[in-house]
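The form predicted on its own is given below as one chain in structure tokens.
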Amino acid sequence: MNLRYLSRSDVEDLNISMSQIISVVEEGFRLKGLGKVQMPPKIAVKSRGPESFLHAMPAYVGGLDIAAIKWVGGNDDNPDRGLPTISGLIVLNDPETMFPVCVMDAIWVTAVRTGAANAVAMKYLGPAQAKTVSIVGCGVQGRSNLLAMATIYPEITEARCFDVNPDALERFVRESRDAYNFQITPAASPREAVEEADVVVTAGPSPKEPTPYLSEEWLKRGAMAAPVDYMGAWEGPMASSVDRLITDDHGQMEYYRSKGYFRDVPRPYADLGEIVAGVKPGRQNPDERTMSILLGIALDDAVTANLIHQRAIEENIGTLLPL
């Protein structure tokens, strides 16, 4: 009756790759396409101003037997105090005496869960190829979203990227050009940023009342728009003039749309799922504009977890503290 207790450095240690987190979380969304994932929308609740949060997201993944729950909190003003703006622990349970087998820091896992399904949905719904891709918004998700998008596409010639934040776009930029083989160019406006861009992402601040800044005019034919920011950047009939629009959860968007997101945004036609299972098409034609609105579900939570705590064990790392 022992747990695993994995910190944020143990987690880290384990190098596991981008490209098996796309791995898993893909086959996590194959297994919720043909609906053997549990997952009810986060459960939200509030301790201070509208600056922080506190979110529940639990899952269980049949057909890996997985059941999770993610406990993370963030508040705007952390990093003011030195602190990362997301904070957060993931639960791993056995699936058959429910007990709990390990606990551990969700930082990085919430940081490249993202990116990897991200990955996921330029894989189905993007360009076959990318060669500029832009980035807007230049922190822990920008970071997370250019690696993903540099694991599936390795023909990358250009990274454009922007920030409202001019200190936080020059770390970003020195940082990446010793990361990656191929051009970071700092973009002096947010238009110079997207234009003959093959994908953008946006992951920038999400908040209910946005200022968008992006034009839909801007994103080219063939092109994928891929918003981590909750529509903050795009003008509202971005949504509606894209060929193909898909989010991650229909329940989940429901929930946010009830909290007053995404006023200006159509029912997606598919969720992630079902294109990767095969239920509904993906990308059809090499000229369509796409869009995936993917909100971060507990199953890509999940499967990273259990990944994570898989190589833990073989590796020997983690602390062991008895139940």
Ligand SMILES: NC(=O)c1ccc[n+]([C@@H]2O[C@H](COP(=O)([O-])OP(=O)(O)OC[C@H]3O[C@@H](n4cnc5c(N)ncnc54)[C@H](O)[C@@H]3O)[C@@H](O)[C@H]2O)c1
Second form
Amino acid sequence: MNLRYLSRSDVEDLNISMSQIISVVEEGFRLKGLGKVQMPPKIAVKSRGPESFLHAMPAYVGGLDIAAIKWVGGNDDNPDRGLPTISGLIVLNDPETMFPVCVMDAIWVTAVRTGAANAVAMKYLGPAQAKTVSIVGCGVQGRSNLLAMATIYPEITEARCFDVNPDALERFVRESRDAYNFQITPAASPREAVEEADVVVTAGPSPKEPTPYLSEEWLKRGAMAAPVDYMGAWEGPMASSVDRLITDDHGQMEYYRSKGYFRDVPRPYADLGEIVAGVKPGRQNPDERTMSILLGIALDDAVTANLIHQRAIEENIGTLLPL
Ligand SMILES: NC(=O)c1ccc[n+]([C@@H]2O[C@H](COP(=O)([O-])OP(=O)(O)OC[C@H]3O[C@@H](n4cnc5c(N)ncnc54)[C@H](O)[C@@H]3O)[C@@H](O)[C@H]2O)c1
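Go ahead and give the structure of the form predicted in complex with the ligand, now that the form predicted on its own is out.
Expanding to the full complex; the earlier chain stays at the top.
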């Protein structure tokens, strides 16, 4: 018996588009909203200090018949070592025999599926059109979320970007100007980046005890805040002041609360699956200010990894290894 091993370059060379990933992630959330997904909250161990973690993230996606687990680690000091913050592996299992059939690098999947999940949230909670978008924290997630927004909002005319690290900001602006045909504006302050934006993605650090640097008054009416940094940027009252607050999984949010996160965050009225499945309503009028706190769940990884695996089989990519 063999399993297929897909390295980081195998995964990336398949050139799967953001719009394909958004489609499978949206379908995954629809199935979750219909109660067809088994997904216990991710569990964590820490090896050394608060800056590092390892998460085990299993899921079974009924309807698509996908069984998978991601084993993902992160260390905030990795960039100082010249390494990505996040690394990991995803294992896909045959849903009948339960034997492992594929092991793949998780770096690319983690980057793109997070942007894709945010794009799904924006389709249901964001403004109908977004001309100005904002990225605060111009790293891996800043890039993935800008691509996701450019995919669902073809009318974007400007992306305003801010990063505390001037080199990171300069690199991001240069790369984005090459990649997109809308204006890329480096902002001199976080406030300048977010004030006129229709959608604001924050992707800086996510400490348990954040030092907020964005005021809730800076999010304009009708706009959406889409933090992927576990509310590391917005000040405490923000989550209570928006008209609609969602997350991707209530159980996952409760798990994080038990670890000391989200003390100022009220219980979201819905998870994204309930909204995509039509069980609960999304945005109801153009004036609402909305917010999605997506924590990153195993469902996102399972459906994205399954798409990659299917394409790898079709194109005969990867290395077959004996079990
Ligand atoms: N919710 C999810 O599903 C999910 C998934 C992956 C990563 N994350 C989180 O997303 C965040 C970003 O991850 P990443 O992989 O892009 O990290 P990264 O290290 O690639 O990028 C983070 C960027 O934020 C910048 N930054 C730091 N402090 C800042 C500040 N005060 N203001 C503005 N910019 C600041 C850094 O200079 C860096 O460029 C992390 O908090 C990570 O935990 C969430």
